[in-house]
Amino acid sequence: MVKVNDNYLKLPGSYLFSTVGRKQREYQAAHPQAKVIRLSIGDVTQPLAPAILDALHKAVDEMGNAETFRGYAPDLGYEFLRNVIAEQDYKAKGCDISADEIFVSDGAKSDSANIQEIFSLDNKIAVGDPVYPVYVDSNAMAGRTGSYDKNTETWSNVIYMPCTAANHFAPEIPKETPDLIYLCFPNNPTGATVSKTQLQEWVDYANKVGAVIIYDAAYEAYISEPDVPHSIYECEGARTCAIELRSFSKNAGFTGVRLGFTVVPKDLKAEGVALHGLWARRHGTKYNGAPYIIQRAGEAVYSPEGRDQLKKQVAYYMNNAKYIYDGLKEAGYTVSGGVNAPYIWLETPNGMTSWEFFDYLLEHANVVGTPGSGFGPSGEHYFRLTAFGSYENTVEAVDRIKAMKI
């Protein structure tokens, strides 16, 4: 008789954004006349930049000719993309990362879920709290997180590092020693960042205790302050303790196109085993590569035209973030984020739980956000709004919230 992976049965409810989407659809079905504005999921709304479209069209034409047709992509990704990533994202910033340490994929979400496969189930993970749900859920599916406590909304074998207003929503080194440390900066959901000095402390700690940092840098394109590092490899010693995840979704609008990459330095080892080789084995076995046309589009992101066009898109979303931040602060809300990341993190009013505020906001302003408790227990009484909507919808949503009686 076939048996299921009972680790899935331990997972609480459905995936956070699936629940948010379901509740929105149910409300819309019951109120078909309502114009619901979604500031919940971090999905971009601006069209692909012209330089990217030109590259896509050219690559599609190449696929229509026998002389230029491409089949399976190389395991790590095409050299033309990996080379430009290595040069512009790393070497230009003083980071010692080579093209053959870059693994091209279909996005950071997949990689953040899959990277745990190369580590033993005996490893203990540490996560910021609140945190992007995929880190914990993927480890729970693998059977690494222990048992789930519904009352505390925590897993028995996970080290939670509270990110609160008291520590500026940045985790502190835990008392219990972890094996795998998940860090995300600029942070999703809080929008918080750390300085290079603070990040160096994490690198030094990981090297000291023999831990590996899984560093999610999906939002690095939104960094505006000079002392905030764009990559963990800006820190000395990171090559021996860190894996970095990157995405084209937020910096280039590839949420529906799908492209990302993971960096695994050859110097990074566990028990004397090079993790680069393990990830290469997993990558080659379970993944057939991002499509040629998509990788050509990714290459265009680094062209002079692409870089200029995408800076304008990032500025568009950050202008939305400023409007949300300023509007909510004017309305009396306690808010943070929105400076180096396209997310606003606000305290729910009048002691409402985050799901109570979700329902209240949907009912009274027809605006959808994301409850902070969905990101972890320390997210309770907080709420996330995204700046990825259109400017017009962003203005209307904020004006509705300001007019809403609490």
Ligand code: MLT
Given for the second form:
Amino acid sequence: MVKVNDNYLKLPGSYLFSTVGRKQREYQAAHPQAKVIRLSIGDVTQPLAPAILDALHKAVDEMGNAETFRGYAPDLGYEFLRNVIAEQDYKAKGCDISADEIFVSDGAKSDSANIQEIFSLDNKIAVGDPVYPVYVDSNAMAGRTGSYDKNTETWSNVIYMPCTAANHFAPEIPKETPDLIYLCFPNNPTGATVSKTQLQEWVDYANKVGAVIIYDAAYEAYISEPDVPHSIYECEGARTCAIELRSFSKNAGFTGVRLGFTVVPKDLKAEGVALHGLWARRHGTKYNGAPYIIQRAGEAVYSPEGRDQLKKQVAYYMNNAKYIYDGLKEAGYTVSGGVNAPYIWLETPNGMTSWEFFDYLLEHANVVGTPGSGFGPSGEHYFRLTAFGSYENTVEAVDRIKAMKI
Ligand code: MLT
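For comparison with the form predicted alone, would you give the structure of this protein in the form predicted in complex with D-malate?
The next block holds the full complex; its first chain is the one shown before.
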């Protein structure tokens, strides 16, 4: 008789953002008059930039013409896109990454979930706590995380690296040696960053102990301060220990369009095996490539017009971030993030749990955020707001929060 993958049965509850969405829908159904503002999931609200729209239209027309029609995309992605990524995201910034080390995909969420497949189940993962839930859940589905303890909300075979106010929400090198280390900077959910020197310490450590760093740089476009690295390959030695994930969702508004890429340097080896070859094998077997039309839209992100328009889009969201940050501070909240990232991380007032504050905020301000505890036990008593709303909604939400009694 067929058996299920019982690792799925060990997973607690549903995916965090599904739970948040369900609670919002339930509230709205019970209070149809309420104008609920969603500052929860990091989903963009601004329309696609004109340069991207033009590229999409042009590519659609090409698909309707036998001369320019394209079928399956090349395994790693079209060269026109990989070349421009290698040039502008890496070579122009002094990072030694070539186009054939870039794998185009439908986004960083899928890549961050899938990358663990090329590693043995015997590997032990280390994650920041709080953390983007996909890293842990995907390893749990694969059977790498041991058993789940409902009381501590932790897995027995995961190394948690607490990110707290005491360490400025940046993980410290753990006592126990991990095999796979997930790092995300600028960080989701806390909005924290690390300096180049701090990141170099991680690279040196990974090379020393033979670990691999999975570096999620989905929010790099939001970096505003000079000493914050945009890529892990700015660090010496990263080619032998790091995989980098990038997304077009947040820098170009592609959450509904879907495009991302993963960099696997050819020098990166485990047990003498090049991980580039393993990921290429997986990519070729399980993935048919991001659509031609979307890859052309991705190329437009790097055009002079595209870059200019997207700079303004990022500035629009960062203006929201500042409004949230300043408004909450003024209202007496303890706040961080929002400077190099579109996320604001606040301490819940009066010792409320994260979910208590979620309910309170929904009830009293009709604003939806994301409970910090959903990202891990160290996120308890914290709460995340996103800057990806419209300016008008952001202002209204902050004004309602300021007016709310706490
Ligand atoms: C988030 O809200 O954390 C992000 O939207 C999740 C994602 O990008 O998948």
